[in-house]
Amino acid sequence: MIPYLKIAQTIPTPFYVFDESGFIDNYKRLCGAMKKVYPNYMLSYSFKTNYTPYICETVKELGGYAEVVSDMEYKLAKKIGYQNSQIVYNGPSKGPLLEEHLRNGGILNIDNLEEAKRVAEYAKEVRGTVKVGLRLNLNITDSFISRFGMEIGSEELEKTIKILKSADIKIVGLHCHISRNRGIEAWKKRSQIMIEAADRYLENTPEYISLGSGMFADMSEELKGQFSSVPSYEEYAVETLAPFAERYKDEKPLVFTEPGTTVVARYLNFVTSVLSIKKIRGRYMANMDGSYENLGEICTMKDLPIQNLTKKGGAIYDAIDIMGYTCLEQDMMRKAYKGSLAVGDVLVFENVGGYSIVSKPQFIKPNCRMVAYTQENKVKEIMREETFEDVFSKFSFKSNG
C-alpha cells in the first residue's frame, strides 16, 4: 500500500503519485496474456497519454516500444535511449524529423496522401530501401467517423499506394487507431479487417500490423461498476490475437497494440486538499488546491474513486460538489460526492494517469510536482513543481527592453 498520508505530511499538496510496482505488474499481466495467444506480440507505449520520462523509461526497461505522434515525443524517445527501430511514429501532422526517423530505420505509418508525397520526395534523394506502413481508417461502427488514416477502398488510399510504389518505397505494415470502441466485439472486428486489408494491399507477409489502442484498463471495482462490461486481458487476447495465429501459421508478423490508459491510468493518483466549504442556495461545494485539469478528461465522464486520508470529523454530506481552484464554473472534480468532508482533509483521486499531466495547461497556477513510490518502497521526485520562471521566462516584458 502506498502511504499517501505520510507522503502528504512531508510534501505540500497538490501532487501526483506514480505507483511503480503496480504499473510494472499490470504491464506484465497485459503482455503475458497477449504473448500466450500470439508470441510475436509487442506493446508500443503511447507517449501522448503520459510522457513522464520516468514512466517511459520504465516501459523501455520492460522491453516495450515507443509510440510517438510528434517530433517532441520522438526526441524524448531518442533521449531516453530508444533505437529508431523501436519507435513507431504515427499521427496526422508529423514534424521535420520524419525523414531522420526513416533514415535511421524507424517505423512510420503514413496517415494521408500529402504525407505519402513527402516521403516519396525523400525517397528520391536517398540510397537504399525506404519502408513505411499505411494508417487505415476502419469502419467499426457507423455512429462515429474517425478523422485518422485513410479509408479502405478509397481513392486517396489507392493514390497513396501508387505514389509510394512509383518511388520504390516498400509498404511493409499496416496500422489503425480506433477511438471510443473498447469492447471485445470491436477489437475482434478490427483484427478481422486488418488481416483482410493486409491480404489486399501488401504483396508479402507484413513485417508488422498495429492494432492501435483502446482496451479497457485494469481498474478498481468502484470504477468498473460504472461501465456495462470490462473484459479481462485474457479475453481481449483470445478474440484479438487468435485470428493472427490462425492466419499466419509460418511467417508471423509482429503485432502491436499501442496502449496508454490501459497500462498507466490506474497507476497515477492525485493528492489534493480541501481549502474551504460553502453553501449557496442549497448547494454544498468544497474548494480544492487542485483542479479538474489535474485529473484528465475521465473525471468529466465518470466518478473517480476517492480516498479521504484524514477525515477531520467534518459533516457528512449526501451531495457536495468538489470544485477546483480555477476561476471556471465547470471546474468540478467530483459531482455530488457522498461522505464526510472538512476543511483540511486530504483526498486522493485515483486513476488519473491518462491524458492528465500532458493536457494540463499553465492556467492560473504553475503545474504541481510528481513523485514515484518505487519498487523499493521509497519516495522519489520524478517531476518538480513548476515555478513562476518556468511559466513566464518564454515571454518578453516591455520593462526589460
Ligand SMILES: Cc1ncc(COP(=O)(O)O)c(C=O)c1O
Contents of the next structure:
Amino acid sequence: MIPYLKIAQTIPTPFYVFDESGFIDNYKRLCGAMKKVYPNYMLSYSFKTNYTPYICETVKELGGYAEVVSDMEYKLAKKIGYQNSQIVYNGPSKGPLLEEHLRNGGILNIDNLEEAKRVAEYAKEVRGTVKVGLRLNLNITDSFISRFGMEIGSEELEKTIKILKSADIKIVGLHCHISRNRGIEAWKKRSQIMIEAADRYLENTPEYISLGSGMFADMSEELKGQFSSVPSYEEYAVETLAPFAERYKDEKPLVFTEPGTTVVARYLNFVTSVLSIKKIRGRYMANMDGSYENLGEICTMKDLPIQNLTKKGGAIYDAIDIMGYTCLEQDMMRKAYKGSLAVGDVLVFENVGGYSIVSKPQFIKPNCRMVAYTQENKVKEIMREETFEDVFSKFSFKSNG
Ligand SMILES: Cc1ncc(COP(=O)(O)O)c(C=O)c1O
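Counterpart to the form predicted alone, namely the form predicted in complex with this ligand:
The next block holds the full complex; its first chain is the one shown before.
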C-alpha cells in the first residue's frame, strides 16, 4: 500500500505517484502469460504513452524493447542506453534520425510509400543489407478506417514492396496496431490476418511480427465494471499467440506487442486537494489544485476511481462535480461524484498513467512533480515541478532587446 497521505504531508499537492512494484509485477504477469504460450514473445514499450525516463528505464531493466514514433523518443531510448536493435521505430512521420537508426541495425516499420522511397534512396548510398518491416492497415471491423499503414491487397502496398525490392532492401517484418478494438475476438482476428499476410508478402520466415497494442489492462474492479468485458492476460495470450505457435513450428519469428496503457495506466496516480466548494443554481462543484489535463483523456470517457485520503468530515454529496484549476468550463475531473467532500480533502485519482503527463500542456500553470514509490518503499522524485523559467525561457521578450 502506498502511503499517499504521508507523502502529501511532505510534498505539496498536486503531484503524481508512480507505483514501481505494481508496475514491475504487472509487467512480469503480462510477459509471463505471453511467453508461456509463445516463448519468442517480446514486449516493446510504447514511449508515447508515458515517456517518463524512470519508467522507460524500468522497462529496459526488465528486458523490454523501446517502441518510438519520433526522433525525440528515439533520442530518449538512446540516452537511456538502448541498442538500436532493441528500438522499434514506428509512426507515420519519422524524423531525420531514421537513417541513423537503420545504419545502426535498428528495427523500422515503414508506414507509407513515400517513406519506402526515402529508405530506397538511403539504401542506394550504403553498403550492406538494409532491413525493414511494413506497417499493415488491417480491416478488423468495417466501422472505422484507420489512417496508419498500408492496406493489404492495395496498389500502394504492392508498389512499396516493388520499390524496396528493387533497392535490394530486405523486408523482414510486419507490423500493425489497432487502438479502438481491445476485445479478444479482434486480437484473434489480428493474429490470423498477420500470419496470412506474412505468408503472402514475405519470402522467408519473418524475423518479427509486431501486433501493436490495444489490450485492456489489469484494472480495479470499479473501473472494470465500466467496460463490457475485460479479458485476462492469459486469455489474450492463448487467442493471440497460439496461432503463431501453430504456424511457426521450427523457425520462430519474434512476436511483439507494444503495450503502453496496458502496462502503465494503473501504476500512476494523481494526488490533488480540494481548494473550494460552491453551489450555483443547485449545481455543487469542488475546485481542485489539479486539472483534467493531469488525468488524460480517459477521465472524459470513464469515471476514474477516487480515494479520499482525509475525509475531513465534509458534507455528503449525492452529486458534486470535481473541477480543475484551469479557466475552462469543461475542466471536469469527475462528473457527479458521490461521497463526502470538504475543503482541504486530499484525493487520489487512480489509473492515470496513459497519455497524461505526455499530453499535458503548460496551460495556465507549469506542470507538477512526480515521485516514485520505489520497490524499497522509498519516495523518490522522478520529475521535478516545472518553473516559471521552464515555461518562459523559450520566448523572446521585447524588453530584452
Ligand atoms: C503503433 C503504436 N503502438 C503502441 C501504442 C500504445 O497503445 P496503448 O497505450 O493503447 O497500449 C500506440 C498508441 O497509439 C501506437 O500507435
